[in-house]
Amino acid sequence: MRLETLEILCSPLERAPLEFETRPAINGDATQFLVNHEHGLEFPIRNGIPIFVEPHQITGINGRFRKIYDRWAPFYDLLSRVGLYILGVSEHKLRKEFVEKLEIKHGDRVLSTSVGTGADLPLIPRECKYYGLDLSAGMLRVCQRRIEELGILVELFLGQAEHLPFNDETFDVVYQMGGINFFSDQGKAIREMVRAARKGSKIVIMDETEKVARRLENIPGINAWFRHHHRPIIPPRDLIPAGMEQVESCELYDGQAWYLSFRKPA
């Protein structure tokens, strides 16, 4: 882990600073930790990924979807392509247009709050500093393989978007590409995105609409995501904190995706 990464991390609940610590291995468990002795906190680093929440600590809708993502992680990219093909949407075109909307500049520090398998990474500008968080260890393992294949430097973290392990005003761009429809607390996740963003930063969120959920909920494999939701899928525009600037809300791809973006006041 880079020193500059350690400097932007904090415990997700207490917001306490963390130190890096190495210990002898016991029973093959982690040997590296992020710790705060004053608060009695320790977070293991497994396979190079800091673990800010263990599976048994992920409850509610997040807990259900964590299991789904873990189970389907090896096949997720294929399922995503199939789903978008059924909808008549080009995945490459969708991701390319989305990344362009992020307006990433040279040297920007960029956070994806649900990085998944890292499908956006081939399109992310190489000159930025990229950080990805996800609640699924299975998805992060796939993402790690993609990072190795691309030969790029990306820092990954296992955690929940509702409790980001980053200091205030850390990132120049923060985005959420899919998944937020089924978060346990969408409002908390959006407020966390705002907290972690620097003043003047752009925040972008996109996910599928109710129209898509209805079309895909009966397709084997793909329906694993949509048969579990029990609330209407609507863009969470009302959950954007007051005072945000340049708020944009629209539907894309013939009403198959909703898009929100706004800027934190400078």
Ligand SMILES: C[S@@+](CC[C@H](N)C(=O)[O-])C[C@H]1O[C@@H](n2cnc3c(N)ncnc32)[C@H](O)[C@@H]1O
Second form
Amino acid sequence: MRLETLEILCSPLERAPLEFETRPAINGDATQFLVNHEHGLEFPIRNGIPIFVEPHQITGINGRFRKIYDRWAPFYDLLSRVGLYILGVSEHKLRKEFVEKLEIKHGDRVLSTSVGTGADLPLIPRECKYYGLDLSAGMLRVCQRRIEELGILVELFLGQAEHLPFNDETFDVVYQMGGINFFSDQGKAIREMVRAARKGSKIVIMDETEKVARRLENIPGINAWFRHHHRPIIPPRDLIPAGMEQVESCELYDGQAWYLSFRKPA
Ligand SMILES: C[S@@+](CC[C@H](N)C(=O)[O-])C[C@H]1O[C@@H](n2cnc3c(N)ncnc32)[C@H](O)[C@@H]1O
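Can you swap the form predicted on its own for the form predicted in complex with the ligand?
Whole complex next, starting from this chain.
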């Protein structure tokens, strides 16, 4: 993690400011931490990634999905390509069209609140500052490898989309692609996206529809995601906070994806 990133970070629950601390290694654990002594807070930095939530603190459906994503992370890119192929959707086209909708401008700070393996990264304009958060250490490890291969600068964080470790009004674009269907608290995750977005910023969310869950829930491997799904997938239009502007909501790819975007008032 770069030192300058400190200025955008806070503790995810108390929103307290954080500072760097380096200590000698004990039992091979982290030597770098983000701390706030006044609040008695410390978050280890492991392999360059600040850890804002430990596995035992992740409960409910988030805990279940963390385990699924950790287990499947090495195969996620392949499974996702196969899943999209079965649905008749080109992954490259889908991601290219999605990234275009983000309307990223030169110098923008862009946040993905579930970056996964970073499959969007090859298509993200190089001249932005990109930050990715995810709750699966396994997915972030794959993402780190991709970042190294691409030779780009990206900051990663392990945390929950419902409790973002970022100061208010930090990002010019905030997005969520895949995942939110099964977040523990979709409303909180959307309110957090709005809080972390600067005034006038675009917020974009997309995920698969119920139609897809029905088609994929019996396919071995891919069904890991859908066999636990205990509530019908409904695009969370009603959870967009009041007062947001330019609200767009539609279904794409033959009704297989839902799409929501809106702007925080300037
Ligand atoms: C379907 S994958 C999508 C990953 C990536 N956005 C993509 O387009 O390939 C969903 C991701 O959401 C992450 N995730 C699930 N629940 C989360 C939560 N509550 N907060 C943050 N990330 C979460 C998972 O670990 C996983 O990496």
